[in-house]
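In the form predicted on its own, a lone chain appears below as structure tokens.
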Amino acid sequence: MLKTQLTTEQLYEKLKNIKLGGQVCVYSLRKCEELVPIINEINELKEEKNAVILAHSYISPEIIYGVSDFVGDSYKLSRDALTTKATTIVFVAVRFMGETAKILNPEKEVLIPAKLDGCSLADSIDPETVQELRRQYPGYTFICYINTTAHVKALCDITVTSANVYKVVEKVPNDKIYFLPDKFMGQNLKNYADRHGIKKDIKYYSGTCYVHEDYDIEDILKVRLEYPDAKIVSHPECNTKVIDHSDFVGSTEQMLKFMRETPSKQFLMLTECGLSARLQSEFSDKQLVGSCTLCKYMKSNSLQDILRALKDPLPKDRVVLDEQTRLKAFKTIEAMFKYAES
């Protein structure tokens, strides 16, 4: 549902128990007047373009409160994207999410207004080292997250997502996989699939989120000292040691949704601030404890950009795949929702 006039009052209501990163989320009464006239102009021109925001949940807060019509995390998001009637979307966070709205939505205009449209995890596989991976391990069934390009999902045989990743290897019938690009996800994979008995030869890539490749065991044992009762909860992109002392581990979503669950009132989350953030605003009285790390990718995107994306798209914001390309991964993303949801 498109949003109308947003006033001031509305908008300080959902972001005054944010305090995040400094200055960087921050905010005032003076602050949020000042945002409501461009939120207020971006949901005008959602109505008169037909358009409609994706947001991921590591967005600027103004972003997610003032302007989304869907939030959540890449798995959310991509199901978000095939129900929408609009004819453009609007994919406020990095370039391999904007390209699976396009490659479920082909006959729509998909938009990524992103200053930073990268990723350190897509980015650091391409498609020619996908083709000499499969050169080397030919029986093997190629699983690719979906923090990849469409290049890369093409060439692979399943796509995944943090939300369901030990369900879909479960439910491959090959016993040999390959999966990429995130090596900490892979060990984590690894470690579940021996510990639950699933028979199978399991080996990844070397790729990293940098973000969540700064977390370490240290920040658990601190906040164990300091926060005996605080619930741990992390993102499987983690490395081993924090999975395995962590409470809970699960996709951005799953988090939340222990959190809100839980009867537990303090929590060190281990993943991007975007998600404390939301912690904070929807659960008041839930308390953060310890810090969380931005991403410089996500938070590359404003609500000036998005409003500028509306206006007078650049080339650089329009998502454009070739139909050969789009039609392959799509085959990859068929595959994830066959085994994720039978």
Contents of the next structure:
Amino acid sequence: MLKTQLTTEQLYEKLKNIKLGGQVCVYSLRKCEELVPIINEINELKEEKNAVILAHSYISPEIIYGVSDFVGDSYKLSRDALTTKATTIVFVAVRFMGETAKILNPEKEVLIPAKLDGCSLADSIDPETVQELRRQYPGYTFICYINTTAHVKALCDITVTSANVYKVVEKVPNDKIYFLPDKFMGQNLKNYADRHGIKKDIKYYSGTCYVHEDYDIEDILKVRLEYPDAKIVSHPECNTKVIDHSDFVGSTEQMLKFMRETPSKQFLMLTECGLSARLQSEFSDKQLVGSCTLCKYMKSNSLQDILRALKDPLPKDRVVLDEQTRLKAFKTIEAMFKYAES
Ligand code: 13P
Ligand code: SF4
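Show the form predicted together with ligand 13P, please, because up to now only the form predicted on its own has appeared in this conversation.
All chains and molecules follow, beginning with the one already shown.
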């Protein structure tokens, strides 16, 4: 039996200000009352099984505020996965993030409860294509975004996340860089290097995230007209025009930090709705303007699936990696920590 059970009122307090996506993320006291029993059952099982729940900011608010132990962007969650003492990690996000936790923790059980097994960026490139690119671009350092499968990482030299991509590319002692799979991040990286006098030959692949590629400069211009004081905050997976017209660009965790530390009262968030929900829950004095987009992969996580994965995991919930792939992928993440934290 849990020492402290979450009450309906406590949950409602966290969720009451969230109003997004029609009825998708709107919480009444009644809805919280229905959610609380399953939340307490999950929290009880976590204790019993020495498990922790790592949750990306894009997932549904009842998971973030009801059962998660760690919340953040893919970089922070990788660090959390490395430091936790728990023997089971339930990674509530998308497959590549769970795989990253397993790459870092081969001895732990890593479970991914998501119904949909994908991410449009990670799915945009396969190992055969990376092998072909390596033949085409000898002498290049291959840098992969963390949104790639373990098998793709294993064929690259360094992994990066949106929180450290610019810093890592700047520090790598090679002036020939091949970045994959996101073409917008690749273009943004090239523009950043040009603006900062970093003389590197940067090539990149053609993948995109279906959530971020939809944002356009029109979204910004409309908001600037109606809310001239609003700050425009975007993710580096957006296109270059969006990036050039933003007040701040960063990983989801950095976007949240910017909002926390900026005195402005209005924000346009050009990223997935989960971050907007966190803004509504955690900064009640700030207003969200414009609209956001849902990622179907992140939103395919539910409390029911988390409960199932903890109680009686399906074979598809378990992350299993062959040791050779894991070790090669591990080296690329180790290289990221080395460059990002030096
Ligand atoms: P972050 O690492 O910034 O959270 O981004 C992950 C992601 O999938 C964005 O679409
Ligand atoms: Fe992948 Fe885009 Fe969803 Fe992020 S938002 S998990 S990059 S599909």
